[in-house]
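Here's a solo chain for you in C-alpha cells, the form predicted alone.
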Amino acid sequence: MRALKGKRAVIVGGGSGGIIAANLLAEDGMDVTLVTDNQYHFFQPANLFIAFRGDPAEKYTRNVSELLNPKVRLRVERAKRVDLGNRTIFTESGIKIDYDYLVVAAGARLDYDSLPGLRETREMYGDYYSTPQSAAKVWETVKGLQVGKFVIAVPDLIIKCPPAPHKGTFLAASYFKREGRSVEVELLYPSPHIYTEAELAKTVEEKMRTFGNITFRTSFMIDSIDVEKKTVISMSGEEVKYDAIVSIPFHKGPDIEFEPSNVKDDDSFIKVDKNKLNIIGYDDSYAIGDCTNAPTSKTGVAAHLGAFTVWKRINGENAKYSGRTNCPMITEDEAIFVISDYEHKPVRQRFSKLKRLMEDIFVAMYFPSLRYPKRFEPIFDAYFKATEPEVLGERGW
C-alpha cells in the first residue's frame, strides 16, 4: 500500500459514492475535503416510498456531517470548475482547493427542458426522481385520483435506477387496488421490451399482468406532452390520454466546468476508463457513480463499488470495477434484483418475498454503511460474490 498520510484528496459530491470514498480515504490518514452543494444527504430510492406510501422524508434524510468521519473537512457549496492539469478545483464562491487525488461523485443532472410538457407536468403532479418535496406531490396526486388513468412516462433509458419506472408502476397499482379505486396504471416505455433485457422483460411482463390494473406500451418514443389536452404524443403520432402523469426526466452529466473540456461527452458525462474509473488521460483523478459515461446502470451499487475500487487504486492495488449492478425491482411484497456486469446480461430472475425482505434489510443498513464502510464491507462482499452473474449462471435466481 502507498504511504497516503498527509496526501490531499478532494471529493466532489455528497451522495453515497462520495461519502464512502471520503470516509475510506480519511481512515488512511489522508487530508480529505468533501465539497457538496447540499448539507443534507437523502436516500434517493426512498422517493418511491414517499410518492406511493406517503412516508415522511425525514426518515430517509441525514445531515452529511453526521455521515462523515470527523477527520473529513466538509465544504457546503457548489464545485464550479476543475483544473485537472493543475490539480485544483474552484468553488462557486471562488475558493481554490488543491489536491493530490480527486474523486468526482457529483451525480447526474436532471433535465426537464428537453421535452415539451415535461417541466409543466412535474410542477402539476410531482415526480419521484428529483426531490422528496416533488415525491410528496406525487403522493398528493395519487391520493386524489379516484378513477381514470395514471401514466408513468419514460422518455429515455439513460436514467438513474433503470427499474424505478417499473417500481413506481407496481407500487401505484397496489395502492389503487388496495383502496378499491378504478384507476389504470399505464407505463410508456421506449424499449422494444418492457425492460431493456428481453429475458428479464418476460418476468416483468408476467408480473404486471397479474395485477389486473396495469397496462404498458413498448417502443413508445415520446415526442411531447400536451398539458392542456392531457395527452402524451409519440414520435409516430400515437396519443395516450391521462388523468395524471409522472414523467422520468432526461439525465445529463454534472454542471461543472472541466479543464480540459474534452473529458466530458456531449451529454456532460465524465469520460472514464470503465474498469479503473480514472478520468481519461489522468491517473490521479477519478469519477464514480451517476456522473460518468461508464456503460453500466446508474445506481447506488455502482457508486458504492466504484468508491471501493478507487480507494484501492489510490492505495496502489490493481482493483477494477466489473460493471456489477444489483438493482432491486420491488412490488409491495415481492422483488427481484437486476444483476449484471460488463460481461454478462441480467441474469434470469423470479419474484420472491425473500428478495423483498432483503431489500428492506439493505435499506436499514444504508446510513450505517456510509458512515462505517469498512465494517460493512465483509457483508456486502459476501453477498456480491455469492450472486455474481457467473455464479448464478443460466439457472438464475
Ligand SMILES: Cc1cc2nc3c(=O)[nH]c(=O)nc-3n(C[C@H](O)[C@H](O)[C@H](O)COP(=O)(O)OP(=O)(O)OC[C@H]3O[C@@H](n4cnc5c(N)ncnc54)[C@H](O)[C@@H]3O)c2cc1C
Contents of the next structure:
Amino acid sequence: MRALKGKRAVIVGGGSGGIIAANLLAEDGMDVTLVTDNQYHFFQPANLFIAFRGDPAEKYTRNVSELLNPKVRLRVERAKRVDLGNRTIFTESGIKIDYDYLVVAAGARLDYDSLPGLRETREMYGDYYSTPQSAAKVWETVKGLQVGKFVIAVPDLIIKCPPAPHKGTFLAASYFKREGRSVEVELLYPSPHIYTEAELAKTVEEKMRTFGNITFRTSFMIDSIDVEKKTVISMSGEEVKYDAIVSIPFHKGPDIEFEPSNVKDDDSFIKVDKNKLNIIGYDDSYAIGDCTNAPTSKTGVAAHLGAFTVWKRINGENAKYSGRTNCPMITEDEAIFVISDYEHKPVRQRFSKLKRLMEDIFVAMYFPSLRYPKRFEPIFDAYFKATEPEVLGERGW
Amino acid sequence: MGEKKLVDARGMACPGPIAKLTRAYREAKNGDIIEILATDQGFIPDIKSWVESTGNKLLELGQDGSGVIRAVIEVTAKK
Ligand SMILES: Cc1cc2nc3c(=O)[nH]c(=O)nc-3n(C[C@H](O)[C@H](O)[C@H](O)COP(=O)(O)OP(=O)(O)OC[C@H]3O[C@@H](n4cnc5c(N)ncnc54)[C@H](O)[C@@H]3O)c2cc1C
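Structure of the form predicted together with the ligand, please, following the form predicted alone?
Full complex below, order starting with the chain above.
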C-alpha cells in the first residue's frame, strides 16, 4: 500500500466510471475532487425502459452529490483543458486545480451532425442514447404509431453498448405486438451479420424471426436520412421508407483539450495502455470507460472494472484490465449477455429467462453499487469470475 | 487516382474490425483504396461478405505467418 492520505486526486466526469473511482479513492483518505459538467447522473441502460415501456425518467436519475462519499469535493463544471506535464486541469470558468493523480472518465460525446437528417429526426422522434428526456420522446413516438414501419438506424458501430440497437428493436416489436398494431420494426445495420460477431448474430437472428414483426438489413451503410420523404438512403443508393425512425448517433471522445495534444486519437478518444489504463506516456494520469481508445466495447462494465483497476494501480498494485465486457441484450422476458475480452471474441449464448432476471438484479444494484463500490465488489467479482470467456469457452452460456 | 487509407484493427475482437472499416468507408470516395489489418479470424468471412453485399471490390485478402490478416479494398459502390 502506498501512503495516499492527503494526496490530491482529480476525477473528470460524474458517470459510472468517475463516481466509482472517486468513492474508492476517497475511502483511502485521498483529497478527491470530482469535476463534472452535469449535476445529474443518468442510468443510461434504463433509457430503453423509458423509451419502450414508458418508465418515468426520475426513477433512473440521481443528483451526482447523492452518489458520492461526502468527503469527495464536487465541482459541477466543464473541464476544459488538462496539462498532463504540469499536473493541472482548468475548468471552463478558469479555475485551476492541481493534482497528484488524474482519472478522466468523461464518457463519449454524441455527434448528431455527421449524417444529414440525424439531428432533425432526433428532434422529431427522440433517441435513447442521449438523455432520458429524449428517450421519453421515443415513447411518445412509439405510443403514437398505429401502423407502418418503425426503423432503428445504426450508421456506425463504435457505440456504447453494442447490443442496445437490438434491445430497442426487441422491446419496440413486443410493444407493437402486445397492442395488436400492424407495425413492422426494421433494424438497419452496417456489418454483414445482424450482430458484429457471426455466431452471436445467428442466435439474435433466430430470436428476431420468432417475433414475426421484425425485419433487418445488413451491410447497410447509411448515407443520409431524407426527412421530407421519410426515407433512409444507403451509400449505394438503396432506399428504405419509414413512418418513424430512431437512430444511434456517432460517438467521439470528449471535448477536452490536452497538453500534449497527441494523447487523443483522430476521433478524440484518449489513448491509453489497454491493460494499465494510464494515458500514454504518463504514469500518474489515467482514463477509463467510454472516453478511451481501448479496443473493447463501450460499456458500463468496462467503466466499472476500469475504475477498480486504476484504484488498485494508484495503490501500488499491478492490476490489469482484461478488456472484459458484459452487455445484456434483452427482450421483454429473456436475455443473453455479450461477454468478451481482449483475447476472446463474444462467447456463444442462449436466451434465457434466468439471465433476464439477472439483468433486473443488476439494475436494482446499480445506484447503491456506485455509492458503495467495495461493499458490492464480492458479488460482481464472483459473477465476473464465473463468467470469464476463458471459463465459458466454446460451449458458451 | 484515389487516396490510400490504412485501417489498423489488430487486437479488435468486440466490436470487430468491420466497426473500424465502416468509419473509414464513410470518409472514402470511389477509387480510394482501403487497407485493413486485423487479427480477429472472423474477419476473413466477414470482409468477403461485406464487400460482396455493399458492391465494392476486394483486391487482396491474405494472412501472414504471425496471423495478421490483410485485406485491400477498392471503393467502387458509392453513389
Ligand atoms: C441505451 C444504452 C444502453 C446501455 N446499456 C448498457 C448495459 O446494459 N450494460 C452496460 O454495461 N453498459 C450499457 N450502456 C453503456 C454505459 O451506459 C456506458 O458505457 C457507461 O455509462 C460509461 O461510463 P463512463 O463513466 O465512461 O461515461 P458516462 O457514464 O457517459 O459519464 C461521463 C460523464 O462525464 C461528464 N462529462 C463529459 N464531458 C465532460 C467535461 N468536459 N467536463 C466535465 N464532465 C464531463 C458527463 O456529463 C458524464 O457525467 C448503455 C448505454 C446506452 C446509451
